[in-house]
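We begin with a single chain expressed as structure tokens, specifically the form predicted on its own.
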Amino acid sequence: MPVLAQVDLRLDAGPLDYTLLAVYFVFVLGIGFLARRSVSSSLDFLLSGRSLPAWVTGLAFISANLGAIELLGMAANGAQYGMATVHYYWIGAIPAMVFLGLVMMPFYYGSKVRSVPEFLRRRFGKGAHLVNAISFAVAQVLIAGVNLYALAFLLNLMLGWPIPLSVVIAAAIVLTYTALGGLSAAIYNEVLQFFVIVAALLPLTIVGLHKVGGWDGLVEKVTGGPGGSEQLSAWPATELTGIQNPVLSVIGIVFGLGFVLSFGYWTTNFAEVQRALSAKSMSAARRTPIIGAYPKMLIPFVIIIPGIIAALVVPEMVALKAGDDSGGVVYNNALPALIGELLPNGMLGIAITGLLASFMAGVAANVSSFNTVFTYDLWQDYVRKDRPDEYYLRVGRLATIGGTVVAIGTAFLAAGYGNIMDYIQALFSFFNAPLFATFILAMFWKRMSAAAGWAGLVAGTLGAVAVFVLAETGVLDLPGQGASFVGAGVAFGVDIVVSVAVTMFTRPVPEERLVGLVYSLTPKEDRRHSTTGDDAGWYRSPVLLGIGVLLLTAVLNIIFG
């Protein structure tokens, strides 16, 4: 692994910057200690007792996604690919978040499942449940490792702290507040972290635009640089996908990213769904991802734009963009390099704190979802059944510790990728794409059998892994993130085909077991939410909120298309 701090991007952080950082850590740990008072059962620890308001769970929903993958990865994508990166938001997030709130949350929340794998256990039995619980647990510690590595990468690059020490310090802080207060501590910290992240990135974007001469100056400089005017156009994004045919590139984005990867991530990833399950009512649960979609729609302007600016004003990044990689930087350096280039002391402290908040939010989301799945879906179902609730509360806390320790080990797997989005999209194609195919069939096709549930998942995952291996060995020419898009499409298609084929030769699940789990067998009144009390008012309507964010996103796609 390279010694990243040798690159001349070290920040001259002063006492004020370190003071701001220390104050933030005190707040974070304080929230953990306060949240501990409300934890008296495993449900309190792992699902916040299903008691939180929609605005809290909505901000936590989006903040949990604002980890290192988002900040470093999307800024790196902005520097490397330009405005095509907005597809990860306007095509690859918003529609799926609205679909989750309007269509899938009534089944998740209404069935009172405690996790996404538990939904599969009720729908299919233990086969699909065990496959999904194990794959999800593995995916979460791998992704938590990405966030930990990125945080260590940042501290090493900007402050010169050794990477192993940085990983351990960051893990210890997240472990402390999550083990103390459980999901409530993670969620309330995520709300705090959302505002800290915005306070860090918004000034950076404004100063960066001023540096390049405003929006007109940005357009002029990008147009005259490597990649030319295509870097300012979202479509057809051939460089991003690695697919040179424009028509096939658009199909790859719309189907591979916009449908399979996006819906697979946002609708079945328990690290996100868990935030909605902690809401205090069905209406609040449905509004959670839709409330989160509004800030998600605007986040590209404070992450992707700074990435583009970094490739214009940071000398090492300018050289890298021009094809000279001798400066020792990679695209993951884009955001911290821009911070070091533009911000003075004091503002440096806010920016560093914002980045640390982002990475810690990501780790906490992964660890808090891992401990729930491990406790309820693996330990309680397969190792120790029918124990007192205090026992599972203790197991949840121990799982938090264990998951964090394993994440420290997986942190160094991410070190081999110059752009961590390449790594993370590969993981999503393995785990999320086939799961989404299984869920779509499970919710809308009552005939689907229990054997088809696990067979489709396994076959779909193997299909995505096969595409990844073929791309890595050069058999398939899919540079950039094209292998992940194609792999996701293959995983989805293979899962569907295998599930249908296996169902044709196996017995369906009895219909009486599927009420509340399958659309056609669930009464309409069971899918409706309350419209009285805290859920009253047109402005709390999930449908109106969903339509609003979709229309605004469509407008942005037209403007920047």
The other form holds:
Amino acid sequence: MPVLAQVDLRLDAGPLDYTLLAVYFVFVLGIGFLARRSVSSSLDFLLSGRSLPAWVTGLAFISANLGAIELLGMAANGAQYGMATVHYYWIGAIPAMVFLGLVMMPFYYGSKVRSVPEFLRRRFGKGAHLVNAISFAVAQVLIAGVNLYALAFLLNLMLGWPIPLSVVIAAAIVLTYTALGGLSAAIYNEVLQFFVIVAALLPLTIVGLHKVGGWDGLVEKVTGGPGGSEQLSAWPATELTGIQNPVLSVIGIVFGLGFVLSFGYWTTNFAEVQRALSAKSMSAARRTPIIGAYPKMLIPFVIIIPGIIAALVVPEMVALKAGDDSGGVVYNNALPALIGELLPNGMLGIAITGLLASFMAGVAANVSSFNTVFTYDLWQDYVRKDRPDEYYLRVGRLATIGGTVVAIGTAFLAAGYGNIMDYIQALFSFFNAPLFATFILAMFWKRMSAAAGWAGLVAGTLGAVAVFVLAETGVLDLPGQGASFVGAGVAFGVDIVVSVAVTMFTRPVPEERLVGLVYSLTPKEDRRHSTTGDDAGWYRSPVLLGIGVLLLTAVLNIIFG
Amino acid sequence: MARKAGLFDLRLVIAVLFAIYGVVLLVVGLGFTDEADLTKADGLNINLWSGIGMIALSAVFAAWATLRPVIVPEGGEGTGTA
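Follow the form predicted on its own with the form predicted in complex with its partner chain, if you could.
Let's see the whole complex now, leading with the same chain.
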């Protein structure tokens, strides 16, 4: 009964809460206007003029990903599966982020490419570049629409705002600051958003823990609850994977989630990599994902634990967890439901602001990476070459507007057909899955030919589609996350096999064109970063920081294992 | 010649936003919290404590921005090289 659910989740927001929300909007738009003054070229607009310090790009790196699906979805997983959800962070993000910073960033940043597709153009020429640039651009505007719809849906649920109104207001705010200040405005707002989200979720977690009687009370209540004490330990996560055998479940997590899925996402998704490319030096670019990894390691404590608590203290969630779904709530409501249950006016306003901030930053990340790929990789490479830079700055601004308008259209489409969102997300996991295989071969195997570049990508994508179709039609029986793990694995394997096979029968790319792009053809000095000035000091060493976060993550795995 | 980027330092923006939020929550927590609010948050005056926390965060960013101001090198590397 959806009507009942709406009544349950309506938050009791007062004038004070709306004022706090309005203050945030003033800051968000203010950053857009201020950032505009520093935009004088297309590189300023689309890549922040490669001028940002590492702590800013590092926080933006994780904020760009801290959108609607992440916040609500991970709290929901916490409510449903318990502590096993931390794998999405500790296994599914941290190692890939460290790998991106230490191994891949020297080629991304060192080659001075302006986007991930541009790396493919320099390495393989037009075939692979077109496949990647078009699929990425389409994916980003459609996902921006899905994010917009998720935001409007939540506003409707919590505050009673009409969905079309919410879509248009949110899109107008994002459009205003990204069209004015470009990537700098998007990134600065992502950093601001990070702190607002933490300011919203940390007090919520503290009140929640107080309510259940501290950590001991939480342990006691979860152990006595329907999930049992299994839900307090991260391993072997049989519920999460849907794989009954504990050993196979661990293998599924480490290889499926930890290796194929997460490396594909974190190391080749331009919406993420773009944050690092906007850093001011090679050292800052390498530190970007690694600095981001530290908060990424800790943030599950303020997302997953509130999810677990919601399933203990919100009556409707307790009923749902016990198997009674007549209350009309779904696990995705865990976070808003807990906010409504525990926070008084004042903090309630901060919490609403935090949720909204996260959703808007997600949309802004999609739009600001779309406009870069559209401008540099599609318009400049294939439509209008060799124009003065002001021309491309204007194209970048127009692409921002166009992308947002298409996203609004997608949002209304998603509002009309509920499960279209699931299909859009499935569609883009297909494009993402084989990319990591192609990039690793491209960076470390100089023989790999241009034809292998696009052939591997296309074949890998088709492999993932095949698994998806087989799972949907019931030919393959894979419960839970199993289908996406296997799909990504197949895409990875097919990409490698096809790339190697095609390379054997085609001519290699001339070596002089690969300097700076391939490991064995890049002089060691070019991969090094400076260690003077703003890059000096042992605490700014990417390797040391990377080892540090891996060790801390291992310790957390032991404590919460 | 180098100049300070005093007008648009993100750390100051963060400091100002959380100073506003912190003071508002502190005032609400001290002066406008009734029994119902306290009961809802399980007896914690969460507005008061969050307000104090946000003021502390604001102070940290203000101090950092004051002690280590951003120096913008004139015609620095990376700008306008498109």
